[in-house]
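Shown next as structure tokens: one chain only, the form predicted alone.
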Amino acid sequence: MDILPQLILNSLIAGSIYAILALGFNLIFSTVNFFDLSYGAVAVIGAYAVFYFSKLLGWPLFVAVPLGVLISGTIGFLLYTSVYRRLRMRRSSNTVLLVASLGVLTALQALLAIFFSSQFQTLSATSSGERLFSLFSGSITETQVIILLTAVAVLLGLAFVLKLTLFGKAVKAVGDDEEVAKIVGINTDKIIGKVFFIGSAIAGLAAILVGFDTGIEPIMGLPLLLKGVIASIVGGIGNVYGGVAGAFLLGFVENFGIWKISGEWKDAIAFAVLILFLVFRPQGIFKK
């Protein structure tokens, strides 16, 4: 039973990560209401952002990361404003819209293959190791404790800025019926905008702690959606909160699930929780 703390630390941290992934993800579709495959590229190019600054230029890490996440959340705003807008202006189908998002996921993912090479890279600043702490018997880096207090602060601001400011109460507007919220005079499209720069830059910091923990490489867009999109369906689509509980429930079954089996299990379980709600529970753990 020594192994139960650990795997309890692991589950909270990958859970903290697909929180993080849900949260960014959740705020576009409940406000757009279109699966966004684009995320998980625009998510990787803050990471390389910072490996870029931090790693070839030898820029300091508290320079680089803010420049990754804005990086990030200004692809993810101008995908919108070139791409996306154009697309609803001209009434294009939500199928249109994920082909669309395909391909520049797709497009994404080859210029940074282009630009970094395939390469596995980590964003770490040393190669000795970190410091390592115990608890209960269970270790956990200082990266992992930073990517715990991250998922909690992100959760928190994002909450404040929905719940108690005006642009929050715009953005559920927009959700809830964006012609009625053009009629009240809120300027939709500034709004969807806002929110498509807001949850790219969550989905860029995402990716940049899965690079300070593990690495990163240019495919690994596609992954991080997923879990991402997993986490969000789980929860409840649309429902920018409970995907914070389906991030957590999935972090908790995929760790606990490959406690006596392979590693290599983890994405077949994952997707066998997605397939069980889908079947079980469509309308996930909270409904939007």
Given for the second form:
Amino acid sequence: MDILPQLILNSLIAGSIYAILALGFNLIFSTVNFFDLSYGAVAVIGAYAVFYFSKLLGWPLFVAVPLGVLISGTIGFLLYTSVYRRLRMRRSSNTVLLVASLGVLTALQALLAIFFSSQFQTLSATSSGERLFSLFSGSITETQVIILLTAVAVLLGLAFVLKLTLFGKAVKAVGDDEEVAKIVGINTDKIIGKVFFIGSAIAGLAAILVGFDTGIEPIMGLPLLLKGVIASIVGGIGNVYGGVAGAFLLGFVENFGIWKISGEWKDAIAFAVLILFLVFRPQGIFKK
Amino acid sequence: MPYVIHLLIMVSIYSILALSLNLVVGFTGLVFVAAAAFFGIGAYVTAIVMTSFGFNFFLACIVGALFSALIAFAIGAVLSKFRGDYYTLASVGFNIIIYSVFLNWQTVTRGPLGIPGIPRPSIFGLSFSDNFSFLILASLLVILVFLACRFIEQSSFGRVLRAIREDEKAVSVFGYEVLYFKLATFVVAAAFSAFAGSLYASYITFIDPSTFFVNESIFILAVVILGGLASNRGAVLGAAVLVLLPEALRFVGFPPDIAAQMRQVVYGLLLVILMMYRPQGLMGEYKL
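Output the structure of the form predicted in complex with the partner chain; the preceding block shows the form predicted alone.
Okay, now the whole complex, with that chain kicking things off.
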């Protein structure tokens, strides 16, 4: 079997996950302009909710998955109203918000480990019986096909909402200048709350997909967050679509990088990409 | 009593880490989340030269500090290009890259197996093999680092640092090379962190990569922020509180693995609460 088609497929799958993560992260960042590091933990909570409902309670997936996505969204919204809104009202610096969200990330991941143990668990129903498709002499699982399709769906859905609805226009206005948006009569608080809900729900979706593809563990919040952040920065932070380009670039660099060096260096490669971009092209591929 | 001595040794190690991180975060105002990387470099260099080359502990300490300073020079040169939140994210990146090196450069670090059998310090026939004499050694090092930090703080060098933190542009207008000051502080802080690493390696007599992950950096950051930014006494106080507080959880009757997670919940929540109600920490003179 030729290795090149498989590498390209793997890159596309990884890129799709990163793209979903970056879409949610960038949506939040472009509206509130601070790095919300709790994003990773919020994502994993969604995946664990699916684990709880489908594996422990035995509910069907078509109930458990939407519920998981909703729970991620709700937690993101609650974090905004209980922590970030207060800090923003006090005009705290971005650094304060960043440190606070770092605290939230740490605490939530540890809470998940307390409730569900820090074991690695998988969401997929059977360990062996997944259907394999072959595509250009590479193979791809059913879950991975769903991942590719979901990434496209989230991208199109978000693009539709942001471009064509009044809510989308309001989001853009808040991101451009919150004060002015408030003056022209936009309920900025409500808009930001909704943005947190949508962004966090997207994050949850990404983590759930990862859970079906490989598995879940409490500490995966940090890597998920970081991949979303790297993709966003590489693509152009605050540019919702730039993040998608960054995500696929990251997916390709990671997967082709481990072609030559061993797989354990994946994370190091991802951060090398981030640091190279920050040094040489801090505005990312597409400037906002 | 042995338990108390053990805790005091841990407080000493974290005091050194907090004092050195305080030089960076407190005096230059940059949120650095890779303290564990230099902690780890000190520990690994010490462990390797002691077990493989039979170096004396004190010599190994100095080799570790020099090595750490050298790497800090290279990393600091890159990091000095960044500001604010990007600085924080890039530092997380460096932590993960260095962690990957510990984990994957197996010929030197033995990877996830870790390095066992690191000897306790001894000099001129004087051995620090029992915990009480080790505590004395550790406390001496804390005092040394404390005095060094206070000297830096009170010197003209420290005044320039504080001025940079308050207004970088104004300082550079007066003809100070801002970059040089930041880089020098960073290198000194890295060397001090390496001392803590040497102590840790020699005290536990075993090290593995998991101790030097981003979580640990967040913990050390929490210590510094709790104690108070730009306060040396605060750093020691913060270390005492955050090392001892989670120990109380053991007595409440949590099993050890849950107690370890509770420790993370405690300092995660503490970061959030501090950011909301007291961003300057207990004894700090500066707010983020």
